[in-house]
Amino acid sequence: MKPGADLIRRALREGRKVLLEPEAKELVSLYGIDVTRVAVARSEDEAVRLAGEIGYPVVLKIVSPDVLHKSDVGGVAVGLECEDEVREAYRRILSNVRSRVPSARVEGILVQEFAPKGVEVIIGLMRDPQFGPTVMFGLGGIFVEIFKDVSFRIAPLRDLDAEEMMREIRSFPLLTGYRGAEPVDLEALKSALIRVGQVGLDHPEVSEMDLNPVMAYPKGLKVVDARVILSPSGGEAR
């Protein structure tokens, strides 16, 4: 069986096109992409208890499959660092969400480790009616919608095609230290682009994946977000 083929199944029995947060990040790190350290609270008290074993800072997150886009309806805090802060966040989210979406159904509030500032880069996977898996990458975060700044490739990538993808970009010059700042670490993002085209390649039933923002690191990186849409019958060409 595939890496994280139990989890499509999962949600795909549930009726969703989608999967939670938690889930989607369980399936990008079963293919070897470090992630934010997470866990689900379904109390103000459980939130607080996950708050000290990750240690803080942390975000809170709704957990939900009626809300794609968490931070639009006030579902997210970020750098929380003490539990009264932590407790407020817990209530604040949960009545934005109910104030904003009232049909949500809510799983629960997502626990994360708080992930220091890398360089954001956006790694994303599509369907291609015609070529399949398809892989993109770029300048991450609010600017990937501003700048649309990236680079494409169908999988399965090569080596050489994860490095051509990231010197494609206008801004690859932030990847190599740009006035100073110290390079990051390509060859884990070569790495995260060539596992996330994997990640196509196994799972038909994935129609597009969003890893936005990744952050960039001297050393290694870490997805923030992590975003996985499900088509029931699957997307792969014929």
Ligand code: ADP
The other form holds:
Amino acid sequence: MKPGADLIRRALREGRKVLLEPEAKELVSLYGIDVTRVAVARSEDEAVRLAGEIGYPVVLKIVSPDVLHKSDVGGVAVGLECEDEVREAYRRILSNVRSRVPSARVEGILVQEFAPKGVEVIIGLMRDPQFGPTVMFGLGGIFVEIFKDVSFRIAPLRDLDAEEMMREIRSFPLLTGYRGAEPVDLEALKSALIRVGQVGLDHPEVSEMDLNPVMAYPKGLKVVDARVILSPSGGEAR
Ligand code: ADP
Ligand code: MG
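Since we've got the form predicted alone here, give me the form predicted in complex with this ligand too.
Complete assembly follows, chain above in first position.
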């Protein structure tokens, strides 16, 4: 059985079309891609306990199938340093979501490890009707949203494909030590791109995957946010 097949099947059986952040991170981590440690809290006290286990600073986020863009609704609190900040953020996130998306089903609050600042990149997976699973790469924020500075390759990606798709974006120099910054770990990025392609090949039910952002570091990387869209038919065309 392919890694993560059971968690995809469970979600589909429950009639869900998305894997929320904790499940999506579990899936990619089964493919050897580093993710922030996460745990779902169902109460304020539990959030505090989990924060203690994970270690401060932590990040809190809403977990809801009805909230795919969490920060847009005040559903993310970053860099919480102590118990009081966790309690305050827990209440604030719930009240933000209740007032902005009153109908949202809330499954809990995700407590996670804080990832230090790196170069924010985006790795995506989509299904091309003709060519099948296709991997996307770009730099986070304005580079993708405004400049559309992204590259694509059809899975399976060979080493060279992954290498080229990094080099061909215009913002590539930001990865190699622009203005005295330390270069990021291109090998780690390369293997993440290849592995994301493999997820697409292994799981026809995954119609889209969005790792946004991934923090790229001089050594290694960390997936900070992840989302997967499922299609029950597991069809090629979508
Ligand atoms: P959204 O659903 O709005 O995309 P994200 O999980 O991507 O929510 O969080 C929004 C932003 O908060 C991210 O782009 C990132 O800059 C920051 N962030 C989120 N999680 C972490 C984390 N674990 N460590 C550090 N920064 C984070
Ligand atoms: Mg995000």
